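Given as structure tokens, the chain that follows is alone and in the form predicted alone.
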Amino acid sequence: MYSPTPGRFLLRMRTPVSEEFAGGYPSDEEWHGYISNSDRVLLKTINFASPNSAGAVCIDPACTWVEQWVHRAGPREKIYFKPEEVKAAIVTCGGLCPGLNDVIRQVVITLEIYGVKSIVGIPFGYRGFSDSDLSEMPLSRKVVQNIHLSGGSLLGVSRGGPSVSDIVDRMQEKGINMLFVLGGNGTHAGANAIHEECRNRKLKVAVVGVPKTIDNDILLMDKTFGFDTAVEEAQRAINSAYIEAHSAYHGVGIVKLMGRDSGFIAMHASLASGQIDICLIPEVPFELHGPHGVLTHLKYLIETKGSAVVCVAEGAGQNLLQKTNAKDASGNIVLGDIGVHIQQETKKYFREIGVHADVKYIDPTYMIRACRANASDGILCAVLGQNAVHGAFAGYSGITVGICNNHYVYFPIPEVIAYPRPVDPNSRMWHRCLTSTGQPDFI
């Protein structure tokens, strides 16, 4: 990086509304909004008295309290890049997620406030670094001003891509010295590899991630963008399934939601709706058949309530399906369709016991992924995008920005991509969900 210079992120960067304030506004001199490099945020805020406490996270059998900290995010008084010499690039990878355009917009706007003149978007994920048919997209405030009003990604997305060495070669050719990567665990693994390759080549490049996973399954973070919108939009599908089931004679509504490895969307959507009788997630094993199985409980619900609604995460019950060794372009194992399986087994079960059942199945996955971010996610995306730029100018690389205990922080990428964050079956939130649904154990 360059030698530290005074920060450029000041209130006086606002556009003056008259010549009288061309040199800045009076309030500018009173602004003390910089973050100290010594500011820290606690990773854990609860001192668990016992490992038997609900949701206890302990490093030893005695549950000893250990203070663990991460760096607080925000603008620094000293920066390590000269804005006029920066060429910044933004890339969005993986699948669609509400809020991608919001983050892109805020990254561009904040870069311009720092004084960066050269900002580009890499089209269609990491593929854009290698495909000669894809040209980088010049970005400015004028280009991105209204993109947050639509879902999707202005830059496009894709999975997979060229080798890390080829990506860094292209970055050198293009003169890119700031790279902002929006994606999930796999994308962040790629971003960390790019960071390491730049270090090995002794390149003055900042690689900063913004975690994009609609499943909310990134370690150490309170929440990832797109999750709130997904839970909100899932209510529409759940309500439709409830109306279909409630209006039919012996109606059963089944809704499959996102969640490859973690059932946060299914759990929160079930709890929020109050219309779910059975919630199935990857972290909690279950059986369909047998005296304690899901189908036996469905029969009980039909007999006592007249209808039932099931919410299932896409990664749940994979042990019940035929396994394949197929993988997608991101290296993820292709999952079997648990929603369709439950639908078919439910129809078969009730047919075999001679009980009428009207089964309806809804999969709103791509409708949810294509949504515009709601207000809550819009705010989260705005702050994440701004803090990603602050982190790059502070001289950090190989980091990702997130929210921890209601504070915005910087995490080393390797710490958050070790494995997907699961729902803790011993957590208060999962037991709140069970209280809401009233479901038994299905084993």
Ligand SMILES: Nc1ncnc2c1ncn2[C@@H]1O[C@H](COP(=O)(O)OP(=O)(O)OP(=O)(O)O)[C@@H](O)[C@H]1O
Contents of the next structure:
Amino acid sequence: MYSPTPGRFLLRMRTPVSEEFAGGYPSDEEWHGYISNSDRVLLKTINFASPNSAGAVCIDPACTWVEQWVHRAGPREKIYFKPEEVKAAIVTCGGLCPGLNDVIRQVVITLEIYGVKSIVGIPFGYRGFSDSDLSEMPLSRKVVQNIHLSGGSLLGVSRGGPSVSDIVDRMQEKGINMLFVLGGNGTHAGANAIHEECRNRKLKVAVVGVPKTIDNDILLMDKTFGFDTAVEEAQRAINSAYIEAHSAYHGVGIVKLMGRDSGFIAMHASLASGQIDICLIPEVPFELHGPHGVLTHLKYLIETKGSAVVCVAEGAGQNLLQKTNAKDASGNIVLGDIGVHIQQETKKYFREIGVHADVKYIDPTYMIRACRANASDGILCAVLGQNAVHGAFAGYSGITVGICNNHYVYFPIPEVIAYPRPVDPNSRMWHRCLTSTGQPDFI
Ligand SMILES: Nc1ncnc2c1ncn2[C@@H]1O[C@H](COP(=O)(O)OP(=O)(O)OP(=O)(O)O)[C@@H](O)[C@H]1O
Ligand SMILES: O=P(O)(O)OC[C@H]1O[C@](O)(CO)[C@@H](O)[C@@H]1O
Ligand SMILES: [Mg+2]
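I have the form predicted alone already, so could you send the form predicted together with this ligand?
Below is the entire complex, every chain and molecule, led by the chain shown above.
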């Protein structure tokens, strides 16, 4: 629809003062290092022999192999925006996540290398588009240079906010033609709706997402940024629970970790720690009471090894709690507190059977996400932030960046948010977790 111009993202640079290469390297070099629009990354890499193989996802009983590809991310030789005509905006929505500042920083730095002069941050999520007392924040390399050294978001975050049509109205008023949206499932649903609305209004706007969630619940990706850091932070809580339980007579440690719909944090934190005896996640139903229940197994553990540690994801066992019907500003269901419930039921159970138990409960809540990204997330954020900008200049909109089979790719947003990505109870990783904890089925 729009005619492309040669890319201005210089893969090799000289200091501008060097007269010889004042305009960068000569463009007729054979090596250029750009990504071809035809480069593809394989979505699924395992050819499953049958649906019975662990973690198999098959389209038919014969598990016929179908190649599925996604576009490779990175800088293109031809770009679809003139940098001097770009006004880029960045917005961070939903809950906090380690690495938000790292991504903001890389988006700004990369935009500047393309030659974009007008870069702003929208304060406090989508809300920043509508609240008249919130003004956009000018961003530059100088402003963002050190922001990755602390957690949180330089721009602030929020849930809820204005309608999509109001957001696009404000974007038109402000002349924003590139929007970088950092958020989870909800934020991406919003980003895709903004993209559609811009298309309906025939606006030349690129809307590009960067999936942000410690829960790791975005489909098709190896992992989302912040997840590794959250798992690492969770180790402190688990280790404390272990030490408390291990040092007490008949000690029981219980740790609740975030994970609204998916148990990835609980599963990985349990596996990483090697200190968990029982891991409970939303995807795997369990009973507390009865001969196969969690409490019977806790009694067995107390009798056989003297102490036990339980790790439970916040979304687990919601069927055991009373529903409240309450919702947050974004429409997410407010969950019942499964951690407190297990703590109370454990105390009651051991009291009733006349066995001493010293129950200690730890809920690190926001401590696992209100922290600075670790080194591995720092790198992931850097690559995703840079690729988001390359994607916008390549002329994509309604896409999000991600890592797939260790390669960086662009996904169409609807494909990755169709539903929250769950832990597959038939996957090798869940089986590995069960091998590590040694827990039985609780149903
Ligand atoms: N279906 C939707 N359409 C348009 N906007 C949405 C939709 N769902 C959520 N949003 C908006 O996206 C923003 C963030 O949503 P939400 O609070 O669910 O966080 P999230 O992006 O899912 O991140 P987290 O992983 O922290 O929950 C909110 O401002 C909300 O109004
Ligand atoms: O209290 P807040 O900010 O709504 O965030 C809590 C939610 O954020 C998440 O970590 C997702 O980012 C969920 O696991 C959790 O339910
Ligand atoms: Mg969400």
